[in-house]
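A single chain, nothing else alongside it, follows as structure tokens in the form predicted on its own.
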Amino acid sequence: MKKIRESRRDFIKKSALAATAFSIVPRFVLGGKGFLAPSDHLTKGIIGVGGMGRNHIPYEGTKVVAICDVDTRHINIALEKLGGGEGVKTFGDYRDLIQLPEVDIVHIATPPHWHGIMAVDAARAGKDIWCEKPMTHTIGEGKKVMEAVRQYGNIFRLNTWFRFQSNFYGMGTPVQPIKKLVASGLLGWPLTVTVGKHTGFDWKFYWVGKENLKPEPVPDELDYDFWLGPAPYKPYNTHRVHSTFRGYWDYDGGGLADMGQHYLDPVQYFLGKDNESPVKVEIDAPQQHPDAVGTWRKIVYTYADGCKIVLDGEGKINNVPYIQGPKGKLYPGFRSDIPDLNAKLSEFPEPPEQVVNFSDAVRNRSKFALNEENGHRSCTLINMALVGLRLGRSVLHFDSEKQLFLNDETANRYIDPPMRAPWSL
């Protein structure tokens, strides 16, 4: 395993040279040597081969040719899952992996505090990107990922899928019929969407951190300094890393960050809010610890047009519709108080088709259904609430266009917080 051995300046310089050599265009687009026929596999490099990275080793139309992790134990387990890993290159520094000319797609499956840096670096290196949720750890990082993908022409996928496939948790239906109902106007406008246990959504409050962690020896197999990366230095403790990292502000945001995009990205989609953010977030929660993420009771988002998204953290909101408008209500199981709903809906058009196969999106250079733009907006839903939680704010007002908090400089510092040297965006 390799330690950090080159400065950030050297890496950027190397990436710039690669860009001038047309590495910003995937090899199968260029034709000639290295051209991929439609029947061939796209090649994939995975950064972070803990549980999530290993779970997504197989994906239709792709072949893993490189893996990276700062824990040699993870590398060895992943190689076993790859049948011994013959021909698979291994790295401890993701910057080596993303410079491989034979890699088409970079899959980022690290803790979220790494997502922004790695996505921008992968975009600059000419790779298409598959990123786990939450998309980024801060609002500012999301904006920079969008800018990089736009500049270098990459295809980006955020890995939550409910806006385009699978039954949506306790609703008992895919999202498309809900999208069609909302677009029909039969419920009226504005709408209030209530997300909680009564509709099958569990916020996983077991992802809370532990206070006053005691320092422990760093395991030999782990490069802990690289694991921390841009996060502030904190002494190693087993609970701070790997499967329990979600409980600490420096790396994630508890159950809200873990499940938020799964639950809220489809809401953003069927409300037609892919190009805007709420103008206000209200938070009811206990005082949070500065290091360890805690729980919350209720979060309410309000859009400029009056639409609201209500998050029920305590599970105390019962017998309320999933969606309520001035003309009608929708309950789990696609039940409604609108008479002859299905017959009425049959008169309206289906939602527009989306590109939902990532391999096809890469081959055809088509924007994926959940991409860097709408993914950033649904991640902003999560991150704006996390800022309020950390600061103990009951209300935050937000400029959807500028993506800044209004009249709250302390909150705005969390949009682009400083990173630990030598890391930066």
Given for the second form:
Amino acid sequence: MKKIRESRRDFIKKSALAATAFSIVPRFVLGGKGFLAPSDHLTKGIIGVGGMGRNHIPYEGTKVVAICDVDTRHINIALEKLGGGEGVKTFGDYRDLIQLPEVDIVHIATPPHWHGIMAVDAARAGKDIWCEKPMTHTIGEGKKVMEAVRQYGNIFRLNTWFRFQSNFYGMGTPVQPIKKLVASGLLGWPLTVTVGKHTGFDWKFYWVGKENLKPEPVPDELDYDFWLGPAPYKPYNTHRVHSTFRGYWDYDGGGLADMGQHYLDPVQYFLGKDNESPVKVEIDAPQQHPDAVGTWRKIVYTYADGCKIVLDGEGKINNVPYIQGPKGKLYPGFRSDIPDLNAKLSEFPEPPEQVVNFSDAVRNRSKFALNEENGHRSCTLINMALVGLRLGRSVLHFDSEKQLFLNDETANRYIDPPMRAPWSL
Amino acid sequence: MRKIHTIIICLLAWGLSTQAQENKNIATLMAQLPAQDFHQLDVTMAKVATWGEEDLIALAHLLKPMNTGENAVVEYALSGLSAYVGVPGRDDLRKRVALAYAKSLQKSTDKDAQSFILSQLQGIAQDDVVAYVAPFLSDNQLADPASRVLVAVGGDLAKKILREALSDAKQHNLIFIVQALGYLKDNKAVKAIMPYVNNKNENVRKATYFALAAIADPQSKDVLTKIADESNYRFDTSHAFGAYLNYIKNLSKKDQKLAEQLASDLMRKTDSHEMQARIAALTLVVDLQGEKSLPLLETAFNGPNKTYRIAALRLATSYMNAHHVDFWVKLLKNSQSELQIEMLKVMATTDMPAALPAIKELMNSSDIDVKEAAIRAAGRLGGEALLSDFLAILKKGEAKEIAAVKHALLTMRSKKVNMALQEALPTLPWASKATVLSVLKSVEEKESAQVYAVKEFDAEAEKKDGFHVLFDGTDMDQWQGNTRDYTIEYGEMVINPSKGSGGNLYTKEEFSDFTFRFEFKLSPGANNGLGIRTPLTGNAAYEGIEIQIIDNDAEKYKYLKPYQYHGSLYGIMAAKKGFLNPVGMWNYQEVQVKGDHIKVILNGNVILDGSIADAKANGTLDSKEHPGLFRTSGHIAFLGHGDQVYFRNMRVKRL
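Having seen the form predicted on its own, could you now give me the structure of the form predicted together with its partner chain?
After this comes the whole thing, all chains and molecules, with the earlier chain placed first.
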């Protein structure tokens, strides 16, 4: 461990040296009304420049001024993608990046076990935040992110977007008309939403971990201890890190955690559940290994008012609509058994407009459409199911307000578990 | 499958060597893991939970060094067991299992194995085992997992053990113990932790600040205030400032007055510092003072920059309700436009109809952005009551106002609103007319297609009409070819995808002119085909005629040519798209073949009706040779083996 620490310091020293020669891009000054950087661009620093983080480089409206990774190989590939990266500072420690005065927005594209800590630290450093999904690894971390963003006055967005743009997977339409239909009451209440292969959503079960991982030597380019961060120490194995980390409970939660917020955040939105969580989760799955994430067959969430979300892991739930209500059904492609649906819908209000441009949100200090609050609630769907999966609970009851499981202390120990020092929230 | 494989290998690996073989309990258990579902898991673990302590310890001792790569099944057993006994009402079992795990820790020498056992105890340990965990607090690798067990347990005993460990902590385990005492908010540890605030090691300082902030004892006030002052209220890696804010927040539960004092001091001290520090101090004061802080927030609304002003407004909006309507109305009237706009956005989402007159006044604001926000907010709050105001604006016909009204109208639409708009339409100026029409039509709506019901058919009547059953769910007697991949499940013919080419499925008889009726159900992205007049060999799409069966709405088929849509004669004649039911639902299709004339009716809609005579004479749409066009008879066939498709109720009538 000691050796790793030293190599990290060397790395930072080298990065810092490399950085000194570059000019500082004036950041968007918080002061002057409507003041923009000369380039008319906000600036961003990206933490985690593996495959996902490198996708953030060309995101519109912002200019990369700094990148950070605990793997020097990632840094080098990212620099290449940045055309050599002149003027881009590189770091091994995200805490150096978030303190740069010239960074406006911090992008967090690390594995999820880091999201909570990094988001809170970025908030403390006064940065606005663009965070990868799933928002946090535990329910407790999500609450801390909400508190921090409120306390330090930051603007936060999550990196999924279906509640406000793009066609929504198998639905073949955006979410807005679905929201409108649901709000109209034409389908009745409560509703059951089925999310699986037959309604156009694939749960990506290739994100499974391997059992019996044997210890391997840590590659020179990787600061493994920093990569683990708040997670328990486990000996290094190639499969734990980088493109396969989703298969391990300590860092993520398989296909459910990967796709869950893409698929379920819009459901919470159109069901009007942005400020609440289900009161029950039921799970059908094989027993899970304590380290390696496996697959599952079916997960059913129930809300206090009787609305349900059914996740079909096997693609076996056939012949069901996407949304089933007592008065009508909605199928993929915005098809319905309600005759003359469009004519009927024309007599109902459109959903309120959302703030969908993050640069504008940052400049105007507006809350983004998908922010730390509704993002935390949709992430809670994932994190509550992951606890049930890991513990083999076929049913868990949840207090939506206190955000704790009812009458299950072992499950509650997974809500906000202690972190490996010195990391804490 | 792989897991089952692993079990077998593991069982073989134990084979001759360990005690496992002698222990019948364990051998039986291993063969049942991993459990196939949670019920079976419960049944299995219910038995294990009653084992004697010796067996339980023996189970834990099956963990081998990680580099053997043989622990999976044992890990399934141990984690399954701890999760099982963690369920409420199983406290006796939990106690026994936790104790056995704890005892196994003593006997083990493998740190990875001990670390695993500690991680299990983190879920189920209570006071009864903390003494067993204590020795590991001094271990280099295990201090972290051991301290996390104690945090999970909580309570006085865990605290006491941690304090004792702190008294002879070394550099390597200090941070774990200090942080754990923080998690447990142990105020008896304050004095012992305090000296570490000046430790040379940054991680120790960080853990110390964290702990002192969490415990929030009044006596750490001076120390923590000093480190926050020294940090200049900026983020640093020791989290001095963040910890100080947490300290004040937590302190308020013990000494509200002191906390408020410190928060006010902090507001003053951060006055010329970075925006996030100022906002954090303000938030703290507001959280501590509650609605008493509204006057303070009113001052903050005039703060020096937008980030600060908007943050202050956002804090204040927790108190935006009917109870404080006078405050907000006054504020709305007297604020700068920037703040008015933000206020109006929030007001639009609250239930405060008493604010409506003030909002309506701002609909006449000279600032177009304020005006727009006011129109939107008024629409949301007032609904139909605002209709006449909005119509008046539309009659004036000013472009910017019309745009704002359009949005308001969209969020107000109802039968009454629609009718009023319709009625007003002739009286409106041209620019407003277009807007009202687009509101009435709501351009964002997509054409919604219908779902078609598949009706039950009258078998007797069809029989009299000359139909003959080709498949009724009971047997495949009238079919030949790939009966390996095409099988019967619950009365349906299903093709289960296979990699190897199993080929097509053909009727045994040949048909020349006929009507064929059947029902089918697609899986996402599925592709199959109905062959007519096909020979038993060759590519049926060319040697016979293929009528496409395909989920042509799937993303992967977005570049299909029209002559590849569902119902098309492949490469020859295009069918009309848009009459398939969603994937997973049954469809009913009838195919009529008579001479050169072919007709396809899907869910009651004619999607193809034409003659192949022209293609025979002048060539096909895909410009390929289709010798099948010239055949006058052949088999009916299903052409595909790569995707899952279901069929049922097939019947045919010769013409």
